[in-house]
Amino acid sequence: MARLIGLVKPLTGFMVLAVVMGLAGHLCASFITILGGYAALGLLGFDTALNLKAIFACALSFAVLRAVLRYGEQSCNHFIAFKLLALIRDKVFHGLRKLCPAKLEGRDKGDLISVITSDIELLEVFYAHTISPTAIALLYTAIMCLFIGSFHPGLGILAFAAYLTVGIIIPLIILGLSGKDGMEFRTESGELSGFVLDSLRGLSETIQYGRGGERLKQMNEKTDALSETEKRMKRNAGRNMAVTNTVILVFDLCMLFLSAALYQKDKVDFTGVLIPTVALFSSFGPVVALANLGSTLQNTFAAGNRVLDILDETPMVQEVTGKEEIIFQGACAENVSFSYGACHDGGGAVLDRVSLEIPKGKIIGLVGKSGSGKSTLLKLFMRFWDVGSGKVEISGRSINEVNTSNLRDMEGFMTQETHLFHDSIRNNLRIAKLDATDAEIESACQKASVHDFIMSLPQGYDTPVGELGDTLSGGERQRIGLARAFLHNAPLLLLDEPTSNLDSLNEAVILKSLRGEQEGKTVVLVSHRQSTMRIADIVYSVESLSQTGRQLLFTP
């Protein structure tokens, strides 16, 4: 609580507007109905400060003015609320980026979808429902505690008891039962949203081997239990505020007879038995909004640990900053060892003492079998991960002490599987260069043998592809990669399987243009197609040399 509280710092001016306008119309909502006890007193013949009319104009006021402040508090708090959750959600994502990719390589993107969607929007309830009410209800409670005290002391005492008992008491009794139904609640909720994920991107084979049935009744199940935890908090809910009216009520009778009490031992006269008895019933408000937190604060939290969580942890990789900007070289790997079991669950040891030189100009090939390394090592040239042991160097420098940035320039990485965002061809070709005209685009295109496809479409790069590049087929995807390397234009490429779901006219065309592109650039080429490394100036291949551990060797 203490950290997301901290977060509204740059916003405390709204915040202390939001608490004032919220004190003065709680104050008008109960003066109202105070008010009218003095208005019965008035008509009953006894002496009151105000005359009949002024006490309702002063109500009729009080009214207009409870809306004007209701609004102005709701604002601002709802102000507050929407602009500390871009914040947070820009943190969020900032935090992501730098987990990525280590970090998240294991992750339920489900439930990662659920943290920076539904987590982040409860968070809303807290910052427009929480804070600003629960400062009010504590001033709120300490002036109603002097006002109804200045009939008397002991009914003061008695108010503040009441306040205590709805507002902090029985929210935290209700907090204490309901356990870890909100942890619970959200951890399913991302499990179930990570597997509907799932099954909406293997819906194809779902039907095709007819596991629609099964899958239906995981989801069921998954559902259930969802329902189920929500049930729990429902009913806590529910309790809740049962106990919190029976309070109440029992608190407003305590101070009817207390003052009756009083009265008939001439300690207070009967406006001290009407005036503090009404003042009490309508006072309940902003301790009733805390109240009525303890249930939902539970989930809020919850939401906000997880939050919290994402932002905590540490990254595998930090990023390099403030280092001298080198240019590229050439490259090498000296004695490197690594496993991805040091990363995250599972896996053994993929690379062991692997040496491998890249010099400036060349076009590397690299193969073997599968599982031997090869994606692995390029992903360290990248420094998507760090060594175990040995070095990795970019111009006779550790690349941990090369700048991110610098590095990111220098190196161009193609993946075996090529992702589309759900936008425009050329917005997908223009991550690699945000500021490329439309000639470079159509350039790299042609290079990585794609422009006529796309120039076939409708909308030509303005066509949109679907979801995850959906609508394209794989080879079509994996030019448009290969485009995306091209463009990015860095002096060395790391190109895993840039070929492998090309017919050989397009792998050959895509050859040529890297035979042709080799001017100025380097080339990390990984494939088991021998046609591929046919334009490779030196070829490596990898074999287990070990029988207790793989051990790997890289030989021209």
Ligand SMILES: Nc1ncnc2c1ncn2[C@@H]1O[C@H](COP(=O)(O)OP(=O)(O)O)[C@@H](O)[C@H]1O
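A quick note: this is a predicted structure, and the numbers were derived from the prediction, not measured. Here, rigid core means the biggest group of C-alpha atoms that superpose within 1.5 Å across both forms. Positions refer to the first chain, counted from 1. First, how it differs from the form predicted together with the named molecule.
After superposition on the rigid core, displacement of the C-alpha of Asn220 between these two forms stays below 2 Å.
Taking the rigid core as fixed, one finds a CA shift for Ala439 of 2 Å or more between these two forms.
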Contents of the next structure:
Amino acid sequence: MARLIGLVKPLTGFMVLAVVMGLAGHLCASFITILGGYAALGLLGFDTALNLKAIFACALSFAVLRAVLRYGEQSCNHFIAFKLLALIRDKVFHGLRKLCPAKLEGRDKGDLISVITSDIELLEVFYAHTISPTAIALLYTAIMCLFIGSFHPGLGILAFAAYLTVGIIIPLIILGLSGKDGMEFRTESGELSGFVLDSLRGLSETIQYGRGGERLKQMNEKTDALSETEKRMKRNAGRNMAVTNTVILVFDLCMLFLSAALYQKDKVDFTGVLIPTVALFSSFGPVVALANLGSTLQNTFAAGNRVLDILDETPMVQEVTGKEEIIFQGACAENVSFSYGACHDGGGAVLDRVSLEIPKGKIIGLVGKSGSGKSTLLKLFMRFWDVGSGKVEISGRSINEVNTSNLRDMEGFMTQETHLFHDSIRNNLRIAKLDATDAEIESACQKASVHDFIMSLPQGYDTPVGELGDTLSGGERQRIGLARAFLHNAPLLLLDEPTSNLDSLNEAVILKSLRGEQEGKTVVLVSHRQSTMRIADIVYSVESLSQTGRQLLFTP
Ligand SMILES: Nc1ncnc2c1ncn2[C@@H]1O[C@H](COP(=O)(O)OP(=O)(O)O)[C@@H](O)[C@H]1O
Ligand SMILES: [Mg+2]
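Let's compare: the form predicted alone is above, so bring in the form predicted together with the named molecule.
Below is the whole assembly, all chains and molecules, this chain first.
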């Protein structure tokens, strides 16, 4: 709670304004009823300070003021809330960027989505409907206790006890009783999002293996559990409401009896009976608002925890800035050992004391069994993960000492799976070089042997690709990925199985481009295909790089 409140600091002025307007508004509302009490007294022939006309004029202006103040309070609160939500989203996106990719690989994406969307959204409750109502309730209660106490101190103490019970004691008991429902609800709802996303992605597998029924059953179970928790929360909220209302009535009666008793003992006059009773009756609004928070607050704090957890997570790989910029002069790995175990459960060493030299201007081929760590080795050169031991160097400098943006500029990495964004082909290519001209884009596509295919599409480069590139074949996606790498135009190209989905014709075009590109470029090429390896100057097997040191497999 302290951390969530801490975020309000830059908007303190608006918060104070909201509290002042809210307080004045509530006082207006209560005094309309209290003035009514005075009017009744006047009609009954009692002596009141105000005449009937003045009372009605006051009540009317209080009513109008009440509306204006309420509007002002809510505007301030929502201004604060939505400003802060924008700020928090920004912080979370920054946090996620720092965690990429090591901490996000293998994380439940649906759960992340629900943190970014619904959890942050829920904090609105905290900023718009929690902080200022609490402050308002405290100040308001103090003023009303003084007002009621001005008739007789005993009545003031009773009013204080009433506010304390309704606003704080009952909500605390409720909070204790409802346990972890709020947190449970947030977690379950995150899991359901994850499950639905997973199901949508795996739709074809589910259909092919006839697992629809089972999947549906699981989804129903999750939904049922979620609505069970929600039902419990709603039932609790209803019960709490009933308890609160009953307690309010009991206190109203107590006030009536106490003031009547004081009247009989001549401690107060009739005004002292009617006005305190009416005042208490009409003044529970702010504390009830406080009490109602009890049940929603849990939910809000659960959401807040999940959001803050992301902000608190330390990245596996720290971004490097402020170092001297370097230019690419070759790279090497020395005695590199690495295991995913450090960041994920289990998993032994993937790479064990691997050494590899990547001289500038050469094409290095990497072969090895599936799962032998070829992709991992490339990712270590990208510094997606830090090595366990040993070192990776570029231009004779450890990559931990190279500015991250400098590193990303020097290296063009084509991953084994090309991710396409739900956007046009042109924009998908352009992410590799934001200011690329159309001519540059086309030339990159020609080198990747995909230009003719793109031109054959009805909208050419402006053709949208479906979500996750669904509308393109594996080979087409792969060639677009390669065109991206060409467009990025980095001196070191790391290509992870760039030809695995291609026919030999396309492969030949691409290999020719790679050879032609090669002027001044260095390429690390991972592939299973003998035909692809033909263009490599040196071919290493990943297994043979371990321990025994550099072992040439063959030079074509
Ligand atoms: N993010 C990851 N978390 C845990 N283990 C991983 C991860 N990525 C790959 N692995 C494991 O590391 C090993 C090497 O994977 P990889 O480098 O992709 O092999 P290759 O590219 O040679 O087929 C495999 O056993 C794989 O299961
Ligand atoms: Mg691989």
